[in-house]
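What follows is a single chain, given as structure tokens, in the form predicted on its own.
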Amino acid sequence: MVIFKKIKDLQVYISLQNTAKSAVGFIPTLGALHAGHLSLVEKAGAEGMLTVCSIFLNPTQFNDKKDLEKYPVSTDDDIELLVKAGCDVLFLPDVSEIYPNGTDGEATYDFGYLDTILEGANRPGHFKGVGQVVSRLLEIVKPDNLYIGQKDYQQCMVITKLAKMIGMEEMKIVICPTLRESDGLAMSSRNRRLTETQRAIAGVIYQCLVSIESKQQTASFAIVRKECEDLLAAKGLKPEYIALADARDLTPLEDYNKDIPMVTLIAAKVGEIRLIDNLLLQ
């Protein structure tokens, strides 16, 4: 594997291998990887890409600044994990880097009704970094593919939302399914600063999930959803909220509608680390 921390190295690295016809699966990440990162390297490496991981904690989407100082940091053990995962190229830049001009120097994006609901009326302003640094790391890296996890199921509609806004509809956009503790718990770097306490608890937001999938013949959503707020609290967890949605625009569902996809999601706190976790109806 190979590391750059330069712009203008990395596109000449990049440059040479498009010379030799090697299609570019690109994998942004604030860090801190987990096997659900790895497995989008490995994903790419599956489909022939040239695999492009980034590794940059992005300080403009973090809307809560002692969330950013929180954020756990393990850069060296993650380039272990990305050799073994069979990487060929880490991007490792400062803030500077990405932001010569400063943070607020930077094209910010209006994602419209993505942006009012759910994680955006939640952390407002997260989204508008997330656009900032996304552009920026596209136009770097210029990918044929951009692999991304469905954990962040908002989030990846705003990608795909912004490739479009910034000229880059022919990029391949490889949503991949969300990767699972044994108990159900999304994996997520934020899981390491789970007390054990906390960890062992936390698997109840993905019993959650699967309880709206499964009672959707059974019940209305108002019941199962206030089945699933008293047991998120009986255990000790904050929800801050229990949503259904139509999965293809995120529109607010009252109810169980069987003729469209639909997709239930969840936000909640175990102490101070805040989770989030989907699930797409069957």
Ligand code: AMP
The other form holds:
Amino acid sequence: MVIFKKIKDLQVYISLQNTAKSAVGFIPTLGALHAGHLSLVEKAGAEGMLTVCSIFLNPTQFNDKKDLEKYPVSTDDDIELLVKAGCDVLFLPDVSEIYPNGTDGEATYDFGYLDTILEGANRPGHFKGVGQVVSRLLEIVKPDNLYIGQKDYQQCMVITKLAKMIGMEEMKIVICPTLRESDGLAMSSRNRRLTETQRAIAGVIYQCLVSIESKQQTASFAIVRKECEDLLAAKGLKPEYIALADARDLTPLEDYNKDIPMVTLIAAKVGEIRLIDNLLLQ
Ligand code: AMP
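After the form predicted on its own, can we look at the form predicted in complex with adenosine monophosphate (AMP)?
Following is the full complex, with the preceding chain placed first.
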């Protein structure tokens, strides 16, 4: 694996790759890598891409500065994991490389309705920052394929919209399934911050998603949501939202509607640590 810190060097290297692997598969990350991230790299590799992963802890997408300060950083371990996963290129820029004119000087994108619900409503400014960094990284890497995780369901929609807004609709967006721990907890860099006790209860978020799915024939969503709220509270978690939505555009649903694809989404705090997860209803 080759590592670049500078845009120019990365771009020269990519342009010289006239091998069978000349199509570029890009995996942007914040670092503190786990098997979920690596599954995206492996998927891109299995599809014959020149795999380019970026690790950039983007300050502009953190509405909560404490969350940014405490975000885990483990670059040496990340590099080792990427080598094992067969990653070809790592882009490891610093903040001034991505935002040479400062973080305020960047173009902003209006995601409309998508920015007003769920993560958008609970993390003001978050998707503005995601739009800034992803547009910048796409402009630098110019990938043929972009690999992102369903774990961040709303972010997948924001990025799909962004790709159209910046004229990159030719780029294929590959949405990869969520990797989970054995108790169902979605893998996340933030899980590293959980204490042993918090980690032992965090799997309840996935249990709630599964119960929302499994009770769709037998109860109203309002009742199941209340059960989940009570279950999360009983374990000491603080739910921010427990939602059911149209999986195509995230329009909120009051109740189950088997005629349309549905997704259920939860954000909850375990102590100070905010976790999100979702499940497409079968
Ligand atoms: P992050 O570093 O959290 O920005 O994540 C980088 C990419 O990895 C995003 O596209 C995420 O959706 C994806 N990702 C994060 N966690 C998982 C997971 N548990 N399974 C699959 N993909 C994930």
